[in-house]
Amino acid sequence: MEKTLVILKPDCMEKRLCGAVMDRFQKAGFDIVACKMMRLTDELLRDHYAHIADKPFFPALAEFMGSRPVIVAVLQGQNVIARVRELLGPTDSTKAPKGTIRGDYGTDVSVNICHASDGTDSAAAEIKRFFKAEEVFA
């Protein structure tokens, strides 16, 4: 079974949409095999976003992501990476169709409700970054 990491971002928390978002994932048949609430530190954000940490928009993204606690979860299921990304819609919420999570609830390219791993390698690295092996119940 494939696994992916999702982060319910600060806007999801602020809008009280955690249950609605997780409900969509569960109704799609995915199992939640790890889940916790945490505050993302500057160090963790620099590591997680290392591929864009040198971009001019990174400080604003890091400030947003660290602005309040988030929920981090590991979902498991058949083809879960692609299917979660399909449920979310495009990263830019303004381009996401209605019926997708970002199309229904997101605001823009950063304030877009949920992060999801984009491939098997990134999912494995992200799960390891946020969870100890014994915290994942798969």
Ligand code: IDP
The other form holds:
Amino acid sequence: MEKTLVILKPDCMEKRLCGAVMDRFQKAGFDIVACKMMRLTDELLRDHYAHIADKPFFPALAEFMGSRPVIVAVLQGQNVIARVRELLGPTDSTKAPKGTIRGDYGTDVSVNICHASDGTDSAAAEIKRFFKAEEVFA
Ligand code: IDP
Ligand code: MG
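Hand over the structure of the form predicted together with inosine-5'-diphosphate (IDP); the form predicted alone is what we had up.
Okay, now the whole complex, with that chain kicking things off.
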């Protein structure tokens, strides 16, 4: 069964939308197999966002992502990686259609409610980055 990593970002926490966002994942048929709350350190964020660490917006993104504790979870189900990305909508919340999580709740291209892994390799690497094997109840 496929697994993906999601992060309920600081704007999701601040707006008290964790239940609403998780509800969409669960109503789509996906199971929560790992979950915890943590504050993302600069070191963790440099790793997690290595693919964009050289972009001019990275310092502001890292400050936002570390601004308050977040909820990190692993979801499991058929085709969960692609399906969760579809449920989120595109990165830029202002371009995300209504009915998607980012379209309904996100603010802009940076403040966009939720992270989700974008492929099989990144999902495996991200799950390992945030959870010990015994913390994943798959
Ligand atoms: P994704 O979250 O849709 O996979 P990525 O390109 O992997 O998008 O970027 C990771 C995160 O970096 C985004 O979710 C968003 O918070 C932030 N980000 C991406 N592009 C921009 C940008 O052009 N300006 C500001 N922040 C951005
Ligand atoms: Mg990404």
